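Just the one chain here, laid out as structure tokens, in the form predicted on its own.
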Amino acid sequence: MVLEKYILAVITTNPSKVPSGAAVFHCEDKKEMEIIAANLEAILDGIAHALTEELYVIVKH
């Protein structure tokens, strides 16, 4: 079985809303979260998606 789509990382300002099983990055505010998400997109060759104002996921399509 080959995984084609999966979550690479989670970035949040609210750690209580994060699922287990992925790399999690906790940020102090929205600006820091956006910077971390943009950097991880490039580093991990993934795509950042804002699920809420407190939560981004980096996924591989």
Contents of the next structure:
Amino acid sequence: MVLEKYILAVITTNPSKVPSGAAVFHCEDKKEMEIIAANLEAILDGIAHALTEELYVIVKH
Amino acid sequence: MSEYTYPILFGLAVGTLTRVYMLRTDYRQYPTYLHGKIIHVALGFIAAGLGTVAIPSIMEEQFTAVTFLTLAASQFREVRNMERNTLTELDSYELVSRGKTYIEGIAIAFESRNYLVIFTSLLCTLGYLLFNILGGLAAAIIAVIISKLLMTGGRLKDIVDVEYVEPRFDGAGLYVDNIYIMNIGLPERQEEVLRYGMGFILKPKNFNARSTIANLGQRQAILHDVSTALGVYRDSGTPALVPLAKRDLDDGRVGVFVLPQEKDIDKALKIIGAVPTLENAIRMPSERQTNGKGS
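What would you give as the form predicted in complex with its partner chain, now that the form predicted on its own is on the page?
Now the full complex is given, and it begins with the chain already shown.
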């Protein structure tokens, strides 16, 4: 089976909102979250989408 | 030498020249190199041969000889397969892919051009044999004009109005006018998108056009043509920088978002207007009896 879209990683500053089942990166603040999201985007070849101010996901399209 | 030698040579020459004329390297940049061209000129020569001997064989009452034109049909269907396979293979390495509908359109064009060559050669030989070489030349000119008319398809500007709109962000959502394109999370990526991105709204002129530009293949063809002509701000490993075309479900307008290297609005408007309407994408719901004509 080929997955068309898949959440590769979750980056958040709010640990209570974190889902299970994906790689999660906890961050101290928004700035750190953006840096990690930018790096993960390049590494994983996915797109960083902002769900809320404190929750980013990296999705493979 | 028989009485048919010159008419046949004439038909052969005109047919092959027609194929060469139709084999221009244009903005689609295919085929670009000599090897690709040789294949098509050689096939055009074969097509011209098939077309040109049909008339002498009828005149000699060799009617069964005409049946080998069926051979041409299967031969040139192979051309379509060859083009389709090559372009599909190459498409995965394009920064902005052509899309299957566009490829199929190109492949069909390659096949049908060989039939146009057969038709041209047939007419030329007929003209030469019925009248003289001048008759043949007149037939050649008429056939080339018909080929040219049949070869050029419709352009997008015939069915839509194109308008430039600055793309904007609403939160993480990228919009062209009121059409949602995609979610881009990172602020630095958003800046890049705003710096290089251009938005266009395609407004269909009637109900038929609405269905045609809704076709995903047609939309991909627009993105590919703009990216080929103006360059694209994108690389492998930057999936966020992707040209996209999305549809407004309410009124069928299409929002096109592109990332050209050269941000020239007038040029881009002209390029979008000149994108071919792909024959596989054309829909004509108004042709159905239950629907009224036009919009």
